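Below, in structure tokens: the form predicted alone, a single chain.
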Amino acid sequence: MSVKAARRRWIEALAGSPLPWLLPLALVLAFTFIYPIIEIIRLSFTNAGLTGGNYSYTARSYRLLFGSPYFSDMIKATVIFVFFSVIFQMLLGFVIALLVDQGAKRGMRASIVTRTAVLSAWAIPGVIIGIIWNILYQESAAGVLNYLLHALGFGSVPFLSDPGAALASVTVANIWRGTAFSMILLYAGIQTLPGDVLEAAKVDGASAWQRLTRVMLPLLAPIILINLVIVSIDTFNTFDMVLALTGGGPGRSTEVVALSIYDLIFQQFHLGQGAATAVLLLAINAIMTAIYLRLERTEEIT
């Protein structure tokens, strides 16, 4: 066969295949996913600064942040707010989720409202959450909470200046934030339960408490581990929010390791030692991103 017969034969391959239609996508991922992980990661292994300048490849940034007094502090802080953020973000997206649907079987048009009002939340920015919060929060007068507190006899919470209280606060804007995906999900998931099954469960005698913990919530488990990453992964990379509302204070309080590495790079100039946590950050979602695929992997074949 010629050169120019197998060039044509490639060529008429080429065009049945997707690759041509793949390639500039790949292009695009690689440029924008997998060049700045590489980068991140070749530049932990650096005392770079932010401010340009000469550096080294070295492992110290890895050392002083592993190394840092306020590296405890901040794993601490940031274990207790994805934990109580996940835990009450699927907990109310799933009771939200039920009353929704049972609102809509019946009718009711609250249902509606309620969808929407939630909904809300979820289309809200970060930033401006963080701001409504912060206002809400406001331990003066002006404060809507403790406005609210003092009417009912009350006395003034410090919603923001107390370490302990600051960190719940944060916790609470966050769970009123993330909800609304949980029930978005749940609900979805909600509605697509095989109304026979549960018809069947209901003509057995079976009683609400047991037709939801032996019946839905088994038919919901994909659903559930799929919400469970989603809202943790999302939950870990909280910066936004938490930047607008306390800015990681009182002191280091609530300064979660998305918003350390904002404040490693832009505000103390440390690209290395920044580029470290962000390394840590990435290593956890791989990390859960593996689990959740070892699970689902598990699901299909049982």
The other form holds:
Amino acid sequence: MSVKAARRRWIEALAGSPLPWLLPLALVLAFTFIYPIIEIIRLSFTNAGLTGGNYSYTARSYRLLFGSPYFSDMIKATVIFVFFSVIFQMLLGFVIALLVDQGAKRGMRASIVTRTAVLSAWAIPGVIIGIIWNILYQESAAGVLNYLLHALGFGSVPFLSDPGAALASVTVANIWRGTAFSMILLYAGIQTLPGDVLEAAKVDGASAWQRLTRVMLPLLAPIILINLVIVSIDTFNTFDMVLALTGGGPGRSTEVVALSIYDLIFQQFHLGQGAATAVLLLAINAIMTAIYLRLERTEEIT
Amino acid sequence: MTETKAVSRKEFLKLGGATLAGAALLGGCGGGNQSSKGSKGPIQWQAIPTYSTEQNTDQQRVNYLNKAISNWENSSGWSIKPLVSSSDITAANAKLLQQASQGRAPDISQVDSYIFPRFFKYAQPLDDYLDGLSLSDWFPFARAHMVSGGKVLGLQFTTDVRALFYRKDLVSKPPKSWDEVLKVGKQLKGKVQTPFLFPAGRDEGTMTTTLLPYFWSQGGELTDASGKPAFGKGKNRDAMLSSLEFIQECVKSGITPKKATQYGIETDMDGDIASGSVGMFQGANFQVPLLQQITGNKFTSKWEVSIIPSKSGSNFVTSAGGQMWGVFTKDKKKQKASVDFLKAAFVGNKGMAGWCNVGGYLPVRKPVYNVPAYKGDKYTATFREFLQKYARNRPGVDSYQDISTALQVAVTQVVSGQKSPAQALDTAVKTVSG
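Which structure goes with the form predicted in complex with the partner chain, now that we have seen the form predicted alone?
Next comes the full complex, this chain leading.
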């Protein structure tokens, strides 16, 4: 076989393969996703600072992270923030999706208004949401909620100055922000439910509660689970709203993992320690993503 | 037809060439020894948005800067190339430090004065270009961060100072000691909602306006001579602990509300102050213009200023800050031109007066207070006295950011009741010692 013929065969084989089509995407992914991840992991094993200068390889960043007097507080605040955010975002998202669906079925124009209003909360940047809720929660005369409480004859509530209340306040603001996403996903899921199955259940005499719990929820289970994972990852990564609302205080009572990364890198210039904390967050997100992929595969099989 | 067209094109090109040559010759003759605007080259000038012509929402400042730049460009032959950094000044300084360590810092850059000592390795000496300016013109606290190894490495061009503000209709004699603060505060209970307010949140205002004046006035030092954290040792620990205990006492006695934890910077308190619910507060001079504006020019007629009280009622210390220019270009001609520009727009008598007027800053060079063009306010003379007698800047050491974060957390924990002063201090010490 001549060299020319071999080259032609190689070109033909390559033209028939998906490799040339996938290669540009693979390169983009390698530069924008894989390289930064490798770099973060590498930096996490250094004592590098944001201000440059020499650095050496060490496990000190991880020792400082796990030995910090605030490590358990940070994890506790994050878990509470994520757990309640996710539960209520999904619950309220589902309730709103059901209401909007029922409204649409009855030809009510208000369902479109409701959908738009809920979506607007999702479209507002986190920093702005933080500022809006800060104005609502203020304990001064400018605080909207405390003003209303006073008007109703109640005393002031320390929404942001009491450590426990501050974490609850931040979580409520995040629920308000994230409910729309769950609503969109679950509303789309509700639209895909087979009408004949729901109709059959109704004909068989199932009550509204029974139709919801025994027909709708089992059918929506894959979407609910995927929603759970996506919302969880999103909430673990939230820091902009918390930064604008409390800055992590009082003390470190609202300092979630993502905010701690920002603080370590951009306020204290500890690139190594910030990277180590980012690796912790990356690990949490990787576990969530693995669950998501597994659920997606299960859904495909069924 | 074709020939005629070819000839006319040739003629046109000849004519064009001759015109250009003539214009260049005439331009050269007409310019004499003076260079035209920008002919000597560009100078990079980097500032945060509020100090820049770029991304600045304050039109008065932009107008001042555009005029100052244009005038200087016309007279010097250089051009200014504005670069803007982040509005998060701490992050902007961190990025600049990284650029400087790699030799990529812009020719002129703005640096927060307390961070400037970290740029000493990279900033270029400016002594040869300071003709007309005397180092002794600057307040002592500013000189401490401008000079290293006997060389002037930075030019501070604004400053600010912290003070106790009190309502003169409610407080006849301002408190000087902590005991007096508690006494006057208790007398104000019932008359105003918040007798005594100070920043106690997670930001620098908590350090500069609240904790550091208390701590320093007892002789405390945050770091040792090598720049390592020392606030948890010996007499420093005693000073820090009593500062935190006083803060706790203010809250326990009911003169300071727990909501102070929401106020990380001085201007966060403006809403409460303007609403008339505060009797005394620890704040900064830069709050005055905005408070005047939002109270309809009633602020200065109602409020007076005094030095921040100390534990003993003597040995007062307050904190000052401000902004610095560093010159990083190694080109000697550019260095000279850079200082010339900075003098014209920000550092010379006229430049500093002009910039302080539009920005509401305090001049950091003493002669500027006597320049007729400088317009201060009712408190300017008092602030000047505080700057001269009592002001200190934060230490410009690498460990300061860690110390600041740990102590901001300690103050918020004490005010919110999460921890006792001793517990909060011990945790802060443990945090910074790693």
